[in-house]
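The chain below stands alone and is given as structure tokens, in the form predicted alone.
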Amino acid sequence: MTPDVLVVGAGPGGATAAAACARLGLRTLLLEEHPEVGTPTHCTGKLSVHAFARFGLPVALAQASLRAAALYAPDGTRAHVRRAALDSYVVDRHPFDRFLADRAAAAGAEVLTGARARSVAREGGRLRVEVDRRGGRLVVVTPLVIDAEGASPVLPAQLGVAPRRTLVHGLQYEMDGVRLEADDAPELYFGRDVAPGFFAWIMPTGPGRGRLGLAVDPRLTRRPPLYFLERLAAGHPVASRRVAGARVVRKLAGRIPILGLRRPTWTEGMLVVGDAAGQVKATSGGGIYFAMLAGELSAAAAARYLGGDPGALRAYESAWQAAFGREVRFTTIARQALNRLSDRHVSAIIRALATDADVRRAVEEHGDTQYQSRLLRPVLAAALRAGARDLTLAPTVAAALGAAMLSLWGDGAAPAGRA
């Protein structure tokens, strides 16, 4: 097969790239390794309102609408924030991904499922990609590959593209019979004993339904996510009450690439998109919207490259960095800083959010889970004022600033003890 563009991976980034390539008149082949697009499901499906507006997504795809959140500190302190505007939707990735793949097909892309790309090599100025499909072998020769394989890509490293990343391991249970205080407010649980290197959550998916999950950083614990998730469901003073008697409908697992974008996301003949490129918010693990933006930008670069512009692939990296690179960098530093803080300091931060109206107002007025860097100045100013008013908070403010400064020059490992 000899398409103009081969897109590997039919997740949100790959499907968006394929649709955009086809609309630009490029003969596009989209490969999905699984028999059906959208399965297995890996993530919580939380997607910002920006994505729905930017890509014309029907609200009918949403299972729940979110405008608030409850945060539970390691010491049990609870903080609740509520925005005036809608912040996010929750989707089921199976129908959501299928919608995007169908849209790519409608635009003219050819979609092949059950097709796993195994290898790539340069051959006569093009790329030769070998694909396993239904017990046979398919060979695709193309001038350009857009790689959107996900958190564990195979092809980029074979061409020398290997972004430096850390993978946190996630597990969640989709459940019926969940008792949340509000259907529009996910609950987040923090603590090194709860989810080392990350956090736990209950994500609402409709009345009486939700996803109980967490992720852990394997550098900070030798125990698997299952250990922490079962303990959360059985023994956490709040989460266990929420899911007591609830029925597990399905179990979802996956890995999230965070902490590190040290190498280019392109090479001659290849662009890397989404999780494969580490284009993820390290604070939350969210990456659907950024993957879709990168997919669209990669298609624009593909059209210019195939039209004879030799600098188009390099320009792709500049384009996505300009579009959302600041958020990737900011959340990486924030995650590194959080991993360096003790549970005592994390509890103090959440306690300030719960008790200081100035801090809470800064979060509610300026908070945007998609563009978290917008919180930096208003929250930092409010935190400094809070530290001046409450001297018991001052050491935590200093610790957080120190952790952030260390993160600017550190490697992000922060192996401050194992759970």
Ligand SMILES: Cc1cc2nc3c(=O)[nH]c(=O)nc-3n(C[C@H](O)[C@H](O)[C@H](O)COP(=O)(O)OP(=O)(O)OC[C@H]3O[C@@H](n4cnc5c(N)ncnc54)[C@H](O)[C@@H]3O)c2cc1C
Second form
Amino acid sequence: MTPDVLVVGAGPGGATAAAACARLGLRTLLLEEHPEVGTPTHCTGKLSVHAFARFGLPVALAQASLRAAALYAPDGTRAHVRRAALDSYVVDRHPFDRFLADRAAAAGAEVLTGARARSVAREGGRLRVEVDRRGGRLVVVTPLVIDAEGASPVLPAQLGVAPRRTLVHGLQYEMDGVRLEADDAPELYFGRDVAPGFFAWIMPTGPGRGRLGLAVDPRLTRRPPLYFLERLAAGHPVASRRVAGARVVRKLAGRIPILGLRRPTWTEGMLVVGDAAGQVKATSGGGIYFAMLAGELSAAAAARYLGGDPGALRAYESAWQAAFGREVRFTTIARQALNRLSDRHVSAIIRALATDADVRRAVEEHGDTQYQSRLLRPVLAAALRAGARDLTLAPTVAAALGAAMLSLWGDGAAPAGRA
Ligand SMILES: Cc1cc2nc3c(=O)[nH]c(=O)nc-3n(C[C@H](O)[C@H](O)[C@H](O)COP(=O)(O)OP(=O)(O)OC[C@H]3O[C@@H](n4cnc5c(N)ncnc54)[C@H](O)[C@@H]3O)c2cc1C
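Could you give the coordinates for the form predicted together with the ligand, as opposed to the form predicted alone above?
And the full complex, kicking off with our chain again.
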């Protein structure tokens, strides 16, 4: 098999890259290791309205629409924010990924399922990729691989694209019979005992249905996510009431790469996109939209590279940095800062959001969950004003700023003790 481009992994990054490559007239082969695209599913499926508009996604793929959020602090304080505009939709990744792969096939890409790329090597100016398929072996020789293997890629390291990131471990129960407070508002639960190094959530997926989940940073706890999820379902003062009597219909497990960009995200003959490149918001774990954007940018670079532009692969990295690199960097710093704050400080921040109209207005006006860095200036200004008004809050504002400054020099979370 000798395609112009081999795309490895039929998640949102790979399927978008394959569709765009095929539309650009490149002979494209898309490999997916599982027998069916989109399963097993690991993701919560929250996807911003920007992604739907940018990629012409049908709203019929959405299970729920989100405008609001309720945040629960470690000390039980509840803050509620509601945006005037629609913020996001929630999708089921099985039909969603299938839709994207079908779109790639319709554009002319060949989609091969049950095909796992296991090794890559340079051979006469091309790449030779060995693929396991149904007990046999395929060999693909190609000038260019777009690697979209997800959170635990194997091929880039074989060509010297070194990994540098932290994987947080996620687990979710998809449930029927959930007593949601509102169908358009996810609930987020914070606390070192709730979900060390991340947070827990209930994501509405329709009336009476939702995904109860969390992720934990294994550097901050030795306990598995199951321990925390069971505790959340059985013992959290709010979450346990929401899911009392609800039925688990599906379990979803997966890893999210945060706190570290895999740079560079290219080498001669290979571009890395999506989770494989660490293109994820480290605050929330969201990576679908960035994977799709990077997929599209990688296809444009592929066409130029195969057309004879030797600088096209390097230019891919500058292109995605320009498109959303700032969000990846900002959320990485924010996550490191959050991980340095104590539960007392996190509670004080959520209390300020609950009680200070100025802070809440800043979040509601600027709190587009896709572009969190846009929050920085208005929320910082509101927090400083709130700290000046309410002297009990001042130490928290100072601690948050100090944590953010420290994290600029740090290389990850500075745990204040294991959970
Ligand atoms: C618990 C959890 C909740 C999440 N919630 C959200 C959310 O609400 N919103 C959001 O935006 N993001 C969320 N994410 C992150 C999101 O799932 C990823 O950022 C996104 O799927 C990245 O897309 P991708 O195409 O890079 O990788 P993936 O979606 O992981 O796709 C990679 C594909 O490659 C295939 N593959 C891997 N290796 C090979 C190989 N060697 N050969 C062939 N095929 C291979 C895999 O089977 C898979 O289909 C969540 C993640 C987790 C774990």
